[in-house]
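Just one chain follows, in the form predicted alone, and it is written as structure tokens.
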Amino acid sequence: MQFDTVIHGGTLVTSSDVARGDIGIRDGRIVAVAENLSGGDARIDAGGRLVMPGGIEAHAHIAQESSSGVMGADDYLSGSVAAAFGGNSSFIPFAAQHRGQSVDDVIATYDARAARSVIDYSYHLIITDPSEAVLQDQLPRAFARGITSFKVFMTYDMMNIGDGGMLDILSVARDHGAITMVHAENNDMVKWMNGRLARAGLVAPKYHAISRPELAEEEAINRAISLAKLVDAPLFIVHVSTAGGAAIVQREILAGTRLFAETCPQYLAFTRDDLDRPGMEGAKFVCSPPLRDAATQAALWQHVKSGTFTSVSSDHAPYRYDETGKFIKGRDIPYPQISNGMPGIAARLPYLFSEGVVKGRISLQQFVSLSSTNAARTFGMTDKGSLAPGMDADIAIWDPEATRVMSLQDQHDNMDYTPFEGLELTGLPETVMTRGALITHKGRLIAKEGQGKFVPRAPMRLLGDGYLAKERDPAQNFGAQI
């Protein structure tokens, strides 16, 4: 068999197995996996290192305006380069619809922006205006193109679509095999807390930590699940930050609910004490949901280990520590006016490997599941996330013994800080390939701008009977078909 490239002498790691072996690549796909492969126009000596599916970053904000009009620092060139240096071979950022916009126009805008990517990409839509035209015409057209996931918000006045809007969205998703992602926080609880803090003059960055209560997340997660169960639609809870929220997710998954969830490195690495740094330094750690406490960190790590979470995603939201980002409304401002989000697309996988695998919290196979395979399966990237013949040759080679002290320079993004500055890591990606083409190799960017391709994603295949509410069961609701 003829190969364009052979990766040899490595330890192959998938979501289920670890074994020595070689990989043969032709025309951008894996065509052979064997103990020993000869030949190849090019041969890459893995030298005993770990050869894994490239990471799939399934939660990142790239070249995206916030609801208040603030553009993040990373475009699709810098964002994809940073993702690749962090061990990712593809990603699924958000394409945000704001009130009054058509989904068709949103997709056209992001198609133009994404053309600069060096790795493969798709989009999750953000829907904030679920009009009849959007629900009945524009979303089905997006699904047909292979954009089979979208996100809705239960908080933020400019993005919250209400419970009725969520039911409409979930129903359309169910009919078309799409999956709905949700930012789950109780909007009124958050607004009530913000009002109390403002009246008391408690507006320093540290008070962001208590302005969005754990109960607000837990209530909204429970409510979102109930809404999804009513229409038997699959649901993905993003950035779970609380022990109570994770416990609800775990309970419902064990009960058979069509439910998926993620947490993020910032909730495992930092606490609300980081918001109480001198001056305005705490602004660097303002994100929503907010950072919690050490006990919550321990609980979340346990849920990562036990399989509650489908993935660990970065929620990369790159707002610089200057007047273009965090302080676009000025330096001396109350915490609600600080741009909300933290960078981390390049740090996600090195952090998860070092703190998860190296410290014995998760296995290598779990690392592959959380970093790549589960995202591919959940979001319909049917040709990615595995080292099997016929799959895209999206591959990351990791040196499990390499060490680094994290710094801004290592991130390769357009940010002026990293919250992970100074953290000592063990285990780093040294080579990343997308469809058999080198993207990064031993600290160098090999790929050219625009090398990535849009990935149409398959609809979700729903297995089993799911949840049938009595009120929607014709056998129990007087035969009504609703």
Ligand code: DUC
The other form holds:
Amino acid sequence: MQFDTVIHGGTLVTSSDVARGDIGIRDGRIVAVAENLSGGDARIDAGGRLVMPGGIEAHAHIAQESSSGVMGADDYLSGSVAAAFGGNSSFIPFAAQHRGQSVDDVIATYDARAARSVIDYSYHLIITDPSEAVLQDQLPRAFARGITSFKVFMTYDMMNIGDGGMLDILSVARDHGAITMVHAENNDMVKWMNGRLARAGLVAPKYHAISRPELAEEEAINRAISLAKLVDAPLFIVHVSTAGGAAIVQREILAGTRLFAETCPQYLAFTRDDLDRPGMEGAKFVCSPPLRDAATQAALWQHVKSGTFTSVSSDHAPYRYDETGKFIKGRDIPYPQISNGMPGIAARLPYLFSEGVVKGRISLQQFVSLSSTNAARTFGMTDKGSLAPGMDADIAIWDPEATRVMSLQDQHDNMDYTPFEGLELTGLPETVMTRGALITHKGRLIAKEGQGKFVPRAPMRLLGDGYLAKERDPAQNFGAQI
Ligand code: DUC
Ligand code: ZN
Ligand code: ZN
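Can you switch from the form predicted alone and show the form predicted together with this ligand instead?
Next comes the full complex, this chain leading.
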């Protein structure tokens, strides 16, 4: 058999297996997996290395303006390069609708921005304005293009679409095999807490943590699940930050609800005490939902271990520690005006490998599930996330024993800080390829700008009977067809 590339002598890791073997690649796809493959125009020696499906970053804000119009620091070039240095071979950032904007216009805008990517990509659509035209015409056109997921917000006045808007979106999504992602925090609880803190003059960065209570997340997760069940639509809870929220997710998954969820490294690595660093340093740790406490970290790790989470995603939302980012509204500002988000696209997988696999919290197979395979299956990247013959040759080769201290310079993003600075890590993604082409190799960027391709994603196939609310069951609702 002819191969363009053979990856030789490594330990192959998938979501189910760990075994020594070689991988043969031709025309961008894996065409053979065997104990020993000869030949290959190029041979990559993977002796002593782990060969895994490349990471799929399913939650990142790239070349995206916030609702208040602040552009994040990374465009699709720097964002994708940083992703690749962090072990990712593809990603799914957001394409955000601003109120009044058509979905077609949103997609055209992000197509132009994403053309710079060095790795493959798709978008989750953020919907803030579910008008009839959006629901009836524009979203179906987006599905037809292979954009099969959106995100909606239950918080922020500029983004929140209300429970009725959510039901509309969930129901259109269900009809087209799409999945709805939700930022679940109770808007009024957050606003009420903000009002109390403002009246008391408590505006330092640390009060950001107080302003968004755990109960606000737990209440909204519960409500989002109820809304999704009423229309039997699949739901994905993003950035779960609380033990209570994770427990609700776990309970519902065990009950068979079509539910998926993620947490993020920042909720495992940091606490609200980081918001109380000297001066305005706490601004570096302002993200929503906010950082919690040590007990929450332990509970979230337990849920990572026990399978509550589909993935661990970065929620890379990069705002520099300067007047273009965190302090775009001024240096000495109350916490609600600090730009909201933390960077971490290059840190996600090294963090999860070192703190998860090396410290014995999760297995190698779980690492692959949480970093790649589950995202591929949940979001319809049918050719990615595995090492089986026929799949895209999206591969990351890791040195499991390399050690380093996390630094800004290793992130390769456009940021001027990393919250993970100084963390001692074991395990390094040494080589990343997308569709058989080297993106990074031994610390060097090999890919050219624009090498990444848009990936049309498949609709979600709904398994099982699902949830039929009595009031929507024609046998129990006097025959109402609703
Ligand atoms: N939600 C996100 O997913 N990212 C950044 C800020 C936010 O509210
Ligand atoms: Zn969010
Ligand atoms: Zn986010």
